[in-house]
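Only one chain is given next, in structure tokens, and it is the form predicted alone.
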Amino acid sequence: MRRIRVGFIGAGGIAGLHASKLSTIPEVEVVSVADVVYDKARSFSEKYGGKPYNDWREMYKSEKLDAVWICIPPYAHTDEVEEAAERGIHVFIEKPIALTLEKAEDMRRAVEESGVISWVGYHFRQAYSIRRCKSILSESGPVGVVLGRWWGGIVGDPKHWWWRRELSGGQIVEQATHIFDLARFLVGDVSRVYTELTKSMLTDIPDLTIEDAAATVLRFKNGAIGVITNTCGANPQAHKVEMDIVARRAHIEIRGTKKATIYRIDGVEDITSLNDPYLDEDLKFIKAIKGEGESEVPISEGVKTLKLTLAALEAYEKTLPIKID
């Protein structure tokens, strides 16, 4: 059995999560990790294996990689995707894939022209509960209303990149992107958006330069309408990551990646997901590399969801609805 040789760019929490999942897949070998903070790369390698580097370019030159997991903040992306594609290295990249559409399109072109396999880490798509809801929606007639929520708290401390809009893109782009992507996955692409955002609750935290609340109205191409709200000011006991969808013959309630309820004329179906969506996306990506399937979330999907979230911000800045091609 040929082992898939894997490298990591970034040695933070999400990289460790993926490495822990990959460690359960016999045909995978973590051979290297690169992080600008060398001590983090070294600690990662001690736990998950592989040679530590503080420069991913040096890692690319020195290691024969089959695939790379790119797990760095959105502001830190340079040309690691493009160089991987040039070298024939398959790319798993965490969301959001970039802070600008121009950069995202450069990534997409490089991947598609090279023929390498790509996968974007929208793990909600792998939850059994959500996949069951998608199946039900395919036979439930047209969708009328979508309501999504990402109500959470502040990530990290004042030194964390997440606090600063120029580094994270804000909560819509970096975090609520999961809900925007879920709306696309379940209901379809969006033709028009309008957004209002504010920093009205957390005014006593001047270092926080992202929105603390926002509401985005979506018009889907199939005629459905939706509203997605997000906040980083929610009480820790009342965090909500969820979506409600009303279709002609079904009403669906999704609660995170574990629970869903489907209401239909012939009864109610409660679903509890027992699968691990992170493991499933990593395993499916490995299988795609081996020719045992195709990528379910190629980088083109990451471009589309980024385009939607950036359009939401543009709509706020221009105080106008923004059409999405």
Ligand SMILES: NC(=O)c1ccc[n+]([C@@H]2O[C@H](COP(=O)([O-])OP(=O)(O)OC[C@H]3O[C@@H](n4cnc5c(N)ncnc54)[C@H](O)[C@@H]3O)[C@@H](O)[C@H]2O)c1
Contents of the next structure:
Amino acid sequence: MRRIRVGFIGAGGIAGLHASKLSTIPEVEVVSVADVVYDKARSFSEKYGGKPYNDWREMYKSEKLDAVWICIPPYAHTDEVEEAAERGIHVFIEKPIALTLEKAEDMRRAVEESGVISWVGYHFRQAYSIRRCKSILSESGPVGVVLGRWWGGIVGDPKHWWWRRELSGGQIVEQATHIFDLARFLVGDVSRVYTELTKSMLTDIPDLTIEDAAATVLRFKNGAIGVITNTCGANPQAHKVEMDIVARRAHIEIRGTKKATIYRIDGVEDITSLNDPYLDEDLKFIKAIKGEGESEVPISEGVKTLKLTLAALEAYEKTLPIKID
Ligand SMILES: NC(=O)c1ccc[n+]([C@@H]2O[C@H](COP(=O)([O-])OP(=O)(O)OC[C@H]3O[C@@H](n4cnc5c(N)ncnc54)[C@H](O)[C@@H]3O)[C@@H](O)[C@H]2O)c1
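Return one more block: the form predicted in complex with this ligand, after the form predicted alone shown previously.
Complete assembly follows, chain above in first position.
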């Protein structure tokens, strides 16, 4: 059996997580890793194998890769997707795929024109509990209202890219994007959005230049309405990543990627996910490369969710609802 030759761009937190999942898949060989901090590439390679580089262009030139896992911060995307596509390298890319719609569209075009397979790391879509909710929603009639929230804490220390809007895009674009994507996945595309952002709570942390709270009102194309709130100022004992959806014949409560409850007129169903969504997205992407399935989250989905979160920011800046085509 010829193994799928994988390279990594970025050797940080999420790269390590994917590498640990890939190490359990026999058809995969991690052959290289590139990080601008060479020591990070080296320690990653000591742990998961592969040759370390500090420049992904060198890695592309020197290695014959079948697939690349792109795990770099939002600000760091340049043309690593376009070059991979040109070389016929399949692309797994972490969310958010870029900080601007122009960049994201360039990536999508390159992938679609080349025919390489792409997958965006919206792992919530793989949780068994969430997949069961999607299937129930498909037979529960129209949706009325959606309530989503990402109430968490600040990522990293004051030097971390997450703290700065120009590097991370802020909590909506970088993190609550999972909830916006989940809303699209379960309810459908959004036609109009309005957002209020604030930094009214963490006033004692001046280096944090992103919002500490936000509330977004969404109108879906199918007529449903929703509200998504996010904060990075929640008490650590009360972090919440959740979504409630009221449909004609079912009320759904999603609690993270592990639990969901469905209320129907004839009873209540509790669902617990036993699967590992990160492993499943990696496995399915490998299967798609082998021609044994299709990408469930192609790069066009990454573009659409980015468009929605950027529209939310634009709405705040203009204090106007923003229409989305
Ligand atoms: N799906 C998820 O649940 C999930 C979880 C965490 C992070 N993420 C996403 O993954 C991405 C990376 O996040 P992270 O937490 O791993 O960040 P991190 O800061 O831990 O790691 C990023 C790594 O990329 C390296 N890097 C920066 N620019 C580079 C470049 N041009 N070429 C090569 N390497 C470069 C950095 O040196 C660092 O080692 C972000 O977009 C984040 O939103 C997704």
